[in-house]
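A single chain, nothing else alongside it, follows as structure tokens in the form predicted on its own.
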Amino acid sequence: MKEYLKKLPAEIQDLINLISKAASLRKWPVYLVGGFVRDLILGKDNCDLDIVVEGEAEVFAADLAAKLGGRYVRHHQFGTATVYKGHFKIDLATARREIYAQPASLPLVEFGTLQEDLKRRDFTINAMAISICQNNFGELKDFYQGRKDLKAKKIRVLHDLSFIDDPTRILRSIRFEQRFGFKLEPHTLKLLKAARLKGMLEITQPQRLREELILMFKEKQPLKQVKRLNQLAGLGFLNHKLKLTAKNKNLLKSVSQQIGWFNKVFPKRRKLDEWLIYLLAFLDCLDMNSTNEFCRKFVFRRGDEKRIFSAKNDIVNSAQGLSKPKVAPAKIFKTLEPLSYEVIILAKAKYRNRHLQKYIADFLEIYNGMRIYASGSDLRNLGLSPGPDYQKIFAEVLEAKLNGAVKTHEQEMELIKKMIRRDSHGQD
């Protein structure tokens, strides 16, 4: 495997060597494993870099984040720890085996040898290591015939028990097989649908399948994605009014057109959460009631959830009033300025009037995040003290600024003074 890793940018090449090095002194067998040697093999990028020690990772860890500069994080429970420096991203274990008490429940985790590690593992083509130690460096541990099964495009769990002791395979096995091309093995397929069948995803910890579903739209390709997992494993799980219907297959389609405008035309703006925005295309078809259960039993971060509702909420009465003509630009703004990009993207997506794709374009283009010139400090000076007057001032400036009447600092205080003076008279 040295050949492969000669390939790597020269940065990595000195960063494994730099692992190695600090190895040696602790005497202890060091490896590369899992996706990243997967990926290695297959010639595709990835810098994140999986170590498996046989020895004390935290200790490790420590030893390496010192040397790098960087900082560490441990997480003691597992014996793991993770090492980061730049844009790089180490991930140590010590090498163990796993016991599962029970099915579909968190593993008992004790110390092992690098083949116990290997055989824990969820595929066999995640399942090989590359040892890094000086005395054997660039060796391949193959001890699964990984090698074998990516050269066959093959997807294997390593024992029958593998989808019984960790449902999330289920999902993760087939974002693989979408991923890379590839197909389940035949026994695989069938140990799956075993598993399914005995109802394993739904004694399933909610939150484990949560981050599995998220690293589904993470994908390229969610929507071959979804079509497998409905296929194989069904939606009821998640949700049982959830439905793969032709209107939600159109709509992801049309997530990925609009997410690939929006990168296209606005490429310094926020990155966007495209995950997400899949996932709101895939929630369309529940009503209010069934995405309120799908939220809470699955405990997404407040800011994910208040979009999800915000999908649900907002975005019919914001079509409806920008799918007419002659909208003036303040109500534009004052309709998609409150909604979160992604939320804008998939109304985007779903709405094919061609007044509000207009608007919509014409709101990123122009009018989102429009300030005005005039502050508070303007105002005192005009003899206006603080208080509720300073906002409504604001706001009927910024209206007309959006509406063209004002764009200059000098025409925004002309207007002002206006006010002033129409107020004070309306007052006597």
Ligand code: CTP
Given for the second form:
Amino acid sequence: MKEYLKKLPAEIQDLINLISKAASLRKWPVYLVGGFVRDLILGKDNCDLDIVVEGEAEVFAADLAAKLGGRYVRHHQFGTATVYKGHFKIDLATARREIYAQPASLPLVEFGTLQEDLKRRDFTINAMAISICQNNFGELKDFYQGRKDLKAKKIRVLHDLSFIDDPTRILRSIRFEQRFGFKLEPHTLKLLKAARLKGMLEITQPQRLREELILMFKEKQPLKQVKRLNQLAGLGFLNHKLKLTAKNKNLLKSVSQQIGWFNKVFPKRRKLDEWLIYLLAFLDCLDMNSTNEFCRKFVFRRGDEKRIFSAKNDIVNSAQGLSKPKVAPAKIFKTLEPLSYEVIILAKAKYRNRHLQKYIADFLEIYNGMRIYASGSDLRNLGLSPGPDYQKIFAEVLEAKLNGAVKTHEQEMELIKKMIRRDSHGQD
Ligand code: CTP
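Give me the form predicted in complex with cytidine-5'-triphosphate (CTP) now, not the form predicted on its own.
Let's see the whole complex now, leading with the same chain.
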């Protein structure tokens, strides 16, 4: 594998050499493993180094972070650690064997050899290692014919209980299959279906399924992923009302186009949580009760849950209000400003009304983030003491600005003076 390692960017090679030297100082055998090895052989970029050390991963993480000037996080529960340095992430684990005391629950873990560590993994293509020990640097450790399966484009489990021990692998197998254009080999497919029939997904911790589902939506072609998920596992384990209809599929396609549009037109804006927009589209067929049920079961992060509900609650009225000609810019602003970009892109994908399309584009291009020049000190200079009136005045000036009635600081000040005169007359 030396020739493969030499093709890596110099930065990664340096990192690997440094890890190798640090391990030799401790006299701990150390290996690159998992997705990094798979992607190296496939010739795909991967900045996430996965390292197994036949030694103490947490201590080793501290060594590395100190040498690299990076930071590290220990995950006590699993005896693993992650080192961060620039855009690189190095996951470190002590070689371990796992015992699944109960199906679908997290395994009991004890220290083991590299071979045992590879044996507990999901698929043969993810169960290879490359030694980066000083004495046999670059040697491939392929106990389970992973390389052969990579070549044959096959997803294969290492043993018959793999999907029973860890049913999240049902989703993982689909994810890798669709990502790489591979096929589940027939015996693995049979085992997957048997685990599905046994209801293993129904007894898996929902949070673990949620994380896998999110990863599916983070893939390049989420529609392909969910189609295959629907075909092999159904969607009932997520929510019994979830269906993949032609309407849903079209919405997912449209989301993908709108994300492409946004990224092209606004390359400097905050990066979209693209996976979430796909999820919103996926959940579009659910009514409010089922959405509630889904969120309660899978416990999404607060910000994500907020956007899921916003897509249900706000989007219909907003779209209705904007699906007609001659809507004033201030109204467009008021309607769209409270929504997240993710929900706005969903609306743009979902409603094809040409007025709405134009208003959303205008909002993102012109109105979003529009600020007024007038400030609190301007109002104080006009003799107004700070209070709730300030917000009212600013809102009115912004509205006038959005509608094009004022442009410059001077025009804003003229307007404010007029408002003060108007209000003082009103009080007389
Ligand atoms: N793994 C496993 N069973 C799981 C999750 C992970 O056996 N349920 C193992 C696999 O060997 C995998 C490694 O842990 O390669 C790292 O997991 P993860 O980072 O999720 O997988 P990657 O293969 O790196 O996937 P990706 O390319 O999507 O990052």
